[in-house]
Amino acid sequence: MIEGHFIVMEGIDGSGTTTHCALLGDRLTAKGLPVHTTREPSDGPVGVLIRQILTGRVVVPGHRGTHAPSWAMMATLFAADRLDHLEAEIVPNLTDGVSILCDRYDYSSVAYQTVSSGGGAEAARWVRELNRRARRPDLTLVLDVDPEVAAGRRGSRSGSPEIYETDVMQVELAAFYSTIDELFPDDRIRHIDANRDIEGVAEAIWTEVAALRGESP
C-alpha cells in the first residue's frame, strides 16, 4: 500500500494554522481522498498535561504567574507527545494510506523554545537535537503574517489567552518563522502569505498541496 502524505501546518499564533488544517481536510475528503487531522500538542497523556500547562490549568512547582515553565522543561515535554504522538497516531494512519494534515510539529518547538530561551543559536540545536528521531513532514506550510493582524485574530477568539500569547513574543516568533528554513535545510517547506483573506489563503495553500501530489491546482 502507498502510504499517505504527511502535511504540516506552522506559524505563530493567529496565524490561521487551525483554519486551514480543518479546510484543507475538507477539499482533500471531497476528492474522495483519506485524511486525519490531528495537532500538537496532541490529544495523548502528555499532550492533555502540555495544554493543561499552557492555559494555566494545571500548577507546575516554581512556575508562577503567566509565565511559561522553564523552556527546555517544555521542550522535553513537547519532545515526548510528539514520540507517542507518532507511534500511536501519525505513522499508523500514513501507513494505512492516510494523508495526515498536523496543526504544529516540531518547528514550533524550536521556534517557541528558543525564543523562551533568549533566542540563543545553542537552544535551536539543542530542540532539533531533542527531537532529532521525529519522522519528517512531505510538505510543511508555513503561515507568514504580519504580528499585528495576528493580534487582532486573537482578541476575536474566546477564552484567555495561552502563556505563549504576547504580543512581544509574537514579534519575535514572527520573525523566527520568517527565516525557519535554514534550520531545516533538507525539510520541504513553502512560505504563505497568510495576510489574505481566508480563501486567498486557501487557494495557496491547495497550490502547494497539488505540487506535491503531482497534480494541477
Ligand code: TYD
Given for the second form:
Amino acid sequence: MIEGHFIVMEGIDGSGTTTHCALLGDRLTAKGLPVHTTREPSDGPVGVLIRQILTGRVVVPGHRGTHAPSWAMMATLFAADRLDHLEAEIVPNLTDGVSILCDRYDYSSVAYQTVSSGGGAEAARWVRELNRRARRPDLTLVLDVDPEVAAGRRGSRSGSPEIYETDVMQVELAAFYSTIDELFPDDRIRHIDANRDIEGVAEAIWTEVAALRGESP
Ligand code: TYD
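Structure of the form predicted in complex with thymidine-5'-diphosphate (previous: the form predicted on its own):
Once more the chain from above appears, this time first in line as the rest of the complex follows.
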C-alpha cells in the first residue's frame, strides 16, 4: 500500500487556511483521490480542551478574576494534542493510503507560542524540541497575507475573538511566518501570496500539490 501525502496549511488568523484546506480537499476528491481533512487544535480530547482555553471558557476553581494561560503551558498542550492527533488520526490514514490535509501543525506552535513568549530564539528552540517526535509533512503551504487584509477577513467572522487574535500579535506573527523556513531547514515549505482572490490562491496551491505528486498542474 502506497502511503498518502501529508500536507499542512499554515498562516496567521484570517489567512484562509481553513477555506483552502476545504477547497483542496474537494479538488483532490473530485480526482478520485482518497483524502481526509483535519485541523489543529484537533477534535480529540486535548484539542477540545485547548479550544475551551482559547475562547476563555475554562473556569478556574477557587480563583477570582481571569487567568491568562502561559505560552509554555500552551506549547505543552499543543504538543500533546499533536502526538494524540498523529497517533489517532493522521498516521492511520496515511498508512491506509489516504492523504491528510491538516489546517495548522507544529509551525503554528513555533510561531504563536514563540511570539507570545516575547519572541526569543530560546523559546523557539524549546518549542521545536517539544515537537521533535512529530512526523514531518511532505508539503507545507504557508499562506502569506498582509495583517490588515487578514484583520478585515476576521472582522466578518461570527463569534468572539480567540486569545491570539489581537492586531499587534498578528503583525508579529506575519513577520515570523515570512522567515519560518529558517527554523525548519529540512521541510518542503512553499509560500503562497494569499492577498489575492480565493481562485488565485487556490490555483497557486494546486500548482504546488501537483508538483509534489509529480504531475503538471
Ligand atoms: P484556528 O485555526 O484559528 O481555529 P479556528 O479558526 O477554528 O478558531 O486555531 C486556533 C488558534 O490556535 C489560532 O489562533 C492559532 C493557535 N495555535 C497555536 O497557538 N499553537 C498551535 O500549535 C496551533 C496548532 C494553533
